[in-house]
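One chain comes next, on its own, written out as structure tokens in the form predicted alone.
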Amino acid sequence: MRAKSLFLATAVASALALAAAPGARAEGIKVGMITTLSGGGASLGVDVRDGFMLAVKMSGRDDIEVVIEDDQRKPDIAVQLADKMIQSDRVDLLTGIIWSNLALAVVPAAVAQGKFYLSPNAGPSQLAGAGCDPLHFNVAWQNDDLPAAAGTYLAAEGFDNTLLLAPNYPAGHDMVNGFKRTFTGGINGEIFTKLGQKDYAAEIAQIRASGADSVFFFLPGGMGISFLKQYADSGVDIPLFGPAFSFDQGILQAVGDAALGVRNTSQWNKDIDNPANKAFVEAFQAEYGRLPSLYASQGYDTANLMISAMEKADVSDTDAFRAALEEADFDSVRGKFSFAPNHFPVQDIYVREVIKEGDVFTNRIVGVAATDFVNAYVDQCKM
């Protein structure tokens, strides 16, 4: 916890002497970041702030505040978290959480109190959906969309026999159906394992005897690390598949050969070849030390698409900012990006596949699994 609250105050000093420096903008922004900065997930939440704060940075912009909390991956603290943000702190915008069932605690109370949210990570259907609201934008993908490119991989692929595994919470749901709405071929089984489990002895077993063709899984951080290494173990020799979350680039170096060749979907990786990608890599390492991942580039684009809306639009102004925000006119490290009319991205989505870079294991983009990409939900958006 010291570590954190050094870090926040550091974090939140710097915004503050910046905003007050000589010739600083009238208009500003005061940024709630709520994130997991702690415990299994804290990769991944660290990843976005650290994209999200790189950009803060390379924007130049000396009225840009941000607050930084820690959710601790539990919901209850991050609905105290974004209670006291928007009536202690009086943000203007909230961003930062990873896991989709936070983000169900926290997403419709602070669109209700009039904040925009906009989501670096978290997409759940039932924010794509009859849930959508005209305040909250997501930046990443709609829970869905990785795993239903997926799904027309593996059948184009010619499988038909597939085995489904992921955690019993709503983005593993989301990514189970997500699959199963494209692909064509069987399913050999679905098993739901518990958020945040470390032992997968009981499901490897399950696999083993299975007699499929193919898993796919999804096991964001520190699960995927787990599952990987002791599926690797044990001998089973099934193929597995999954979106880019169980084979980013912060969890592949912790699994290790276990992940070599494996194919994923994603719709970034850094080999992505425009100039603002370009920039981002090489801006990233230099300021971390360290290669980006998905989620680092999602908090990226995140903090861009809100500075291009600044740019145009006076946060206070609910109605500007907002149109501001849909014409999403930022340089995405994806290349072309867009909104949905529920406000979910519209984007392409690769297929990658993991190898290694002298001693560092990564991802390189093998083909394209989808085009212009649109999410499952937009027709039940009403707004």
The other form holds:
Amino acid sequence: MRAKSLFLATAVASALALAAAPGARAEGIKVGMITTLSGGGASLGVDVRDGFMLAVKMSGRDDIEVVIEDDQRKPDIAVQLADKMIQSDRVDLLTGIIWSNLALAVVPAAVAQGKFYLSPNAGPSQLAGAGCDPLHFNVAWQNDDLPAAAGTYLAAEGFDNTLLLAPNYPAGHDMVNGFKRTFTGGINGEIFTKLGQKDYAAEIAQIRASGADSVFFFLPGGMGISFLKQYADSGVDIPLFGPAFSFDQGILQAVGDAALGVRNTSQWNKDIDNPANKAFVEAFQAEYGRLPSLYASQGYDTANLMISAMEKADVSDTDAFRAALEEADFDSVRGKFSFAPNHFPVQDIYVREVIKEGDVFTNRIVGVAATDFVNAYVDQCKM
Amino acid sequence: MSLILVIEQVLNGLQSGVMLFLMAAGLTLIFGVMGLINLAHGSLYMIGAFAAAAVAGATGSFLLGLAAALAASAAAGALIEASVLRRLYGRDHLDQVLATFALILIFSEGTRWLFGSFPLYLDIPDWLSGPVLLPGGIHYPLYRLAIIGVGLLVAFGLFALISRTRIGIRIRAGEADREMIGALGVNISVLYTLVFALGAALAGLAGALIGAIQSVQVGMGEPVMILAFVVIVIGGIGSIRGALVGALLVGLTDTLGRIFLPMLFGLFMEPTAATTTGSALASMSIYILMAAVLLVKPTGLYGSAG
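If the one shown is the form predicted alone, what is the structure of the form predicted together with the partner chain?
Let's see the whole complex now, leading with the same chain.
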């Protein structure tokens, strides 16, 4: 009983403190970044963080304070961090989450408390459709987007018997559904694997026996490394396609020759020809000594979007700041960039091919899969 | 569904089983002899993989990488035994869990500090890459066959070591009555360090062999660690034979369940629902197996009563 009343008193006190907070700071912004910096998915979070911090540094502004915490890829920890950042760090804006299941745990509560959330990666369908929110912006893609573009591409290339492979979690289902929405050819079958699975011998045997003419797969991070190496070693020669996540700069070196020639869809690549991208790729290499990845480009764009809004409005003026974000008035490294009504990007999606430049495995653009692509959930969003 | 697919999946199950055995053998040996629950066993697996990737990357030789994996993980095992775990043999299991969990964090962040957050490259050597044609027209990767061979070889070697050699007698004696063998003049602390290093080397070997077909990255050991615990619970804690049988059971159940459960559900459900339900049930299958074994034999298949 005593603990309960103590808790109540604390809650009331912090509510009072919160109510007094707005307008206290005239300028500047405090950003809470929750991202994955340890464990298996760390390379993604590190890239988002580095891209974001590079843009902050390049802006030369000293009124941006970033609190960075590691979510360990665990939803419960992400929720705790968000609570801490909102209540004790008093951040104005949250960003950084990589994984869709974590985003679903954090974002609805954060925006309900009046905080902006800018997603540098995860774009689950739930947050794009009925669960969209005026304070939530996605600067990467909706989960369906890259696979949907791949579906268009494969159909155009004449494939008609495609096998689909993805992990059994929200983004995995989004990816498979996205592909099926645009792919007009025949589907051979679907395989859902455990999230984090590393051995694909059983699935590869199934692919070998399937008689499919193409395989579309979504296996981000270490899962993709394992799958590609094992697939190459199995001698199965059915062509592979996928969204960019298994062909990212961070993991291609670990995959090696096994990924060469595989085509994948992406909204960004380092050879997109515009001044913002050139500056980004050069600055990133100079700062961190490695090539930037897709995730780094998303972190960089997220920070630049935020900075562009800061130049027009103060973050404490929620409506003005939101309107400024909606304009997306920044030089995206992707070239064209604007927001659909549900605050997800409208952008071109390219087809890339894995190549070897000297000793380094990387991608080059070989075509355009979709122009001004709008995600499929716009109509379900009421705001 | 053809017979070839079934045979290929059984081979896959065997391969995953023998690798689990390498992990579980060390774990069960350490528990059997020292009574220590070592959560950090997965870190030794990771150390093996990183040592193999680093040395194979620098020298270009996979075999040197394997040797480095054995040496590095055995050394790491001996080091943590002598510095930390030795103090915990007399303590409660909960203290051991706490300390070895701390070791996981230290090893993971230490590895990240040394090698960075990005996965390392370790590939199958050319002379083991590609598929071979088995009788019956089955294409099967040579490397996975080699893994099965190495795993079985290690299993027989371990049985021979424990049942036929002097050191094996001491290990068994240590399991039975640690005070008595100390009183008989066996240097018990050297024996413990040796057993620990042996268990660690087996984990490191598994890490290096598996690292070549999966990704070498921080945190790679923990999922395997959980499976290894399931294996020794099924097999009976402290029993090497139980570890082998348990590992093969878990490997086969997991592999066959992953493929055939969705197909089974497909017979009477629509395809998308069948794959989703089947996959969900498949990821539970080994735990269902464990529960079933414990219902019938509460101490595991080969566990000693009490």
